[in-house]
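Only one chain is given next, in structure tokens, and it is the form predicted alone.
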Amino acid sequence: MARSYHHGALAEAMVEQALTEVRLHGADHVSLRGIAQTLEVSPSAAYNHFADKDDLLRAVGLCGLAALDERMTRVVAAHPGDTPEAARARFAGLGRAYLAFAIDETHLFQLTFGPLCAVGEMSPDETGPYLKLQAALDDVDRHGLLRPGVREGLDVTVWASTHGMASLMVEGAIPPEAGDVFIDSMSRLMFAEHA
């Protein structure tokens, strides 16, 4: 017998179930019909909420962004204060949080930053994680920690470098332990000698 869901609850349950399956097995193993079967609803009920599997996976990708943003929010909260030391710790911590997310949530990371979600509703520079990176860079710049003239465009460079490192770690080309070396190296390149 098919289950019944209150208005909107089925869509939420579908996203939660798909999120669980992506985390366990990856996006390739998710199917809209399979989700419907697991939730004991008809495929037509599932299609009332999501046009197709890609539509559902884009919703899961937004959950991935939210999960990364939550990790980064904890980093910011763990290093309060308006001091050069706090600003530097926030910057390094955000990088470590990004790398840890890629390792801890590999399948979700790959979906969230993969081609399917790249054409989603939200461009990366409007997301919480990207805004936190920009704020962290503005903070270290305001405290005079950056090398002169490097701030413009640095958010793109740092994001691209960190994402590349995360992807290499996920693919096994670089061991996860190299994450700290990467963050320290980035800091040496960016920060002024006296910082």
Second form
Number of protein chains: 2
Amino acid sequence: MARSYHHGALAEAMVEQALTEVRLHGADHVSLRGIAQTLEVSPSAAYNHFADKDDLLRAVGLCGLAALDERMTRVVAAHPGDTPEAARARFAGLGRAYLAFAIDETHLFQLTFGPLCAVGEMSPDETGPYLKLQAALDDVDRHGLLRPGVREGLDVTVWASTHGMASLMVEGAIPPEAGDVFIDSMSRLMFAEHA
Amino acid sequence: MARSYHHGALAEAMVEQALTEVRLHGADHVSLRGIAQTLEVSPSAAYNHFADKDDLLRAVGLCGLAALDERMTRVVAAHPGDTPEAARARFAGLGRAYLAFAIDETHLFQLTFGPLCAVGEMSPDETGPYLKLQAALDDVDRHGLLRPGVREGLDVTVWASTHGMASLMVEGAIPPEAGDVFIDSMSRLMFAEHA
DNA sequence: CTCCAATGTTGACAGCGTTCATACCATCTG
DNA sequence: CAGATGGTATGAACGCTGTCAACATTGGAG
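Having looked at the form predicted alone, could you now put up the form predicted in complex with another copy of the chain?
Following is the full complex, with the preceding chain placed first.
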């Protein structure tokens, strides 16, 4: 059946193949034709499943978001409990996971948060990373760890900071080792007493 | 002379044309052939001045950096003086200018800080924006406005925050109006007494 | 068993970046 | 003033791309 006229799961296969090629060479260097050839399928077969090339790449971008979300989920799971220490560990861990994702999966990160994917227009449940960050921030606040009067707008500020740090590291403007310095700096800014 | 066989200043003309097309449609939607056609020049003429298309786009990206730098220079000039108030105004103004640039020149911002341009490998004097931010941070610190023990790593943190905010606004993930909230939030985090 | 809708193919089109051989022409040399 | 030089532009060509319309094949529902 593997050799039959119909592929059976072309859509998933194309996303997967595109995903690995994006990981290797970046979104700009993947071609629909190349993917089709690797899958031993005619180039135009893709158009039964995707509106165009960008549509396929958007699907890959969603995989990137999912991968980031998974990393963050793991971090949350690794630091359970309702103690202040756990809350702080979760928060810092989430930041580190975000940066680690950007470094490990540079190309995927660029696609996911690039112009093609328009993160801004995603459905809320696809924006897991932001929600997790919000939750961690709430926990940290609930334990009274934040400096007073600092909470307003902090969700956005923290997300922006982390995302900017990740972006600049990906572009080579800031060396990857600076990640810890950043987390520390951010902690000093936010927390009442620095650990 | 305008009709002569030799153009005379093709390189500059191409960068300029590419710049306006990037501004309008984004770097992904400009073609070397299109630019050549607009300039009434053969497509291959470009290769006397640029190694390839990416090389031309990199030049455009530098224009973006210059434009940002110019905005920031204007801000510094608009708030002269060695008073604490002026220092704070300069600092906040620089942040706002960065965000405004990203919003006004979305496509240019994406190109300048995108994968193609590799901001990280630029010569130091091309990185004016970061230097200006550093200087403003020094001023603000010299006047004792910062919360104690917060200065270490703050250059990078502030740059990352602002850049991340700009990026997320550009991608549509955060609405442009949130800029002021961000500046306020950042101020609360950094400054000893909030204005 | 037949027909349908989904899925894949074939072939073509226009456009792209890039290259190579060639033509042009301002300027410097004799 | 003649001629060589070398930077600059041209033209045609190559291989590649995304995309489309017309056609072929198939599995499954009626």
